[in-house]
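This document opens with one chain alone, in structure tokens, the form predicted on its own.
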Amino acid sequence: MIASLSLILLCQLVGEVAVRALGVPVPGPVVGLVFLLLLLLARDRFPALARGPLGDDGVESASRAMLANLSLLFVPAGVGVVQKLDLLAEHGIAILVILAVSVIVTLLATVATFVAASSLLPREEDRP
């Protein structure tokens, strides 16, 4: 488990430093699990790369792991927020409008994309 833990970490600085380097507006992380997918598949198709963390389902099961304590990433954030809460206090409108504003923005861009992806399509009449 540790060398899985160890790979996926691994995934995560090549894709911090892919994006330092190129100064692409993406966060690292996520270039990081692009590239461990990228492996994933790599491994899927071709056996020899099956080997180490990579085979008998290391990633997977050290995945799983990860997934079922991930509550427990979130106590470090709750505590950062109870130690602002005079920001919390001076700012709570403006922080409440942009929230507001950020959900009505969301929803607009999902509807936008529904649509969008349901022109596409084409429409059950439309199917011989």
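Residue numbers count along the first chain shown, from 1. Everything quoted here is computed from the prediction, not taken from an experiment. Compared with the form predicted together with its partner chain:
- Rigid-part assignment between the two forms: residue 33 and residue 58 are grouped in the same part by superposition fit.
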The other form holds:
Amino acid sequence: MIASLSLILLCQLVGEVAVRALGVPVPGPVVGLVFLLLLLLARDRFPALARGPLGDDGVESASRAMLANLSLLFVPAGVGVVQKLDLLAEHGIAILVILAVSVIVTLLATVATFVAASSLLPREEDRP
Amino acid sequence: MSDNPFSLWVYLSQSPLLWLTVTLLIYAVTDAVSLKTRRHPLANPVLHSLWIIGAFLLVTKTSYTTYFAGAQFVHFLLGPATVALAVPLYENRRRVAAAILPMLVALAVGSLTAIVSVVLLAQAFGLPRDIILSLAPKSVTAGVAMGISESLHADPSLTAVSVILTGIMGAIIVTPLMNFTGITDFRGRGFAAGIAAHGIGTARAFQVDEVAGVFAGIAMSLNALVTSLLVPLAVTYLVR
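Condition change, the form predicted on its own to the form predicted together with its partner chain:
The complete assembly is shown below, putting the previous chain first.
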């Protein structure tokens, strides 16, 4: 558990360092995600890597536990709404309408594109 | 026993213990209620945690800074949780590889739509420039969106609020909207939820359908990558 958490934090740390060093506008944790993904893929090729947090479902179960409670992690930032009450009193209706319309448009555009693009491909079951 | 009950409150309200406990306890209760209603969209645990904790802070006249000093231990985990998204992506790599083309096309269209629609709408409503910049990354997970907002010299705390409002609205609306369209491909439905409504949409997708949840998680992590590259570009071209 601790080793798995350390590996996740280490990936994030590598991400943060890489982002600062290269000056790219990508957030550190996203680079950390790519780094962890590469580690997991490398483990398939080099079984010697399958030890510690990378062996025996370690980093996988730690990640699943964290992702199972993902929505909790948004609560502290969301409570920040109490700081923005004056701004929301002034622009709140506009902001809510803008976000709602944008969400609906984005959901529809994404799902329509996904369905349209997959209908152009041969179905999975038809492949050898 | 303390001779003045207020001195105990003054002590506790300044310690991280109280606000960390309040955050976890209220979320545990609202999540249990959500489970009891068989995950009804309107029983969204984030939505109800926010107003209950917010009201509690206002009633006790506690500043957000004091609250956050305790709640930051939970907030900090947003970064590691973003890294952890590598795991569902890895575990479903075959399914992902099989749907890679529709996903990439939908990612490009969805990510662009999320950014451009919010910027154009905000301009149409005549919102000030700093608010527009703070709203632009609203469809990606809070940790990443706040990073983007910072790099644009916008207001990261307003970004966090709009990210969470977006996520809650997406989570509430996605199921009725998708049922209305008659689309039954849960890969696509989940993917859309992850693109439009990040982690809160992903949590919702996992409640509805396992495959939808996996695709939402993938959409959310890919969108975090693409949006952090697209927002600075979009802002340069769209916001004067």
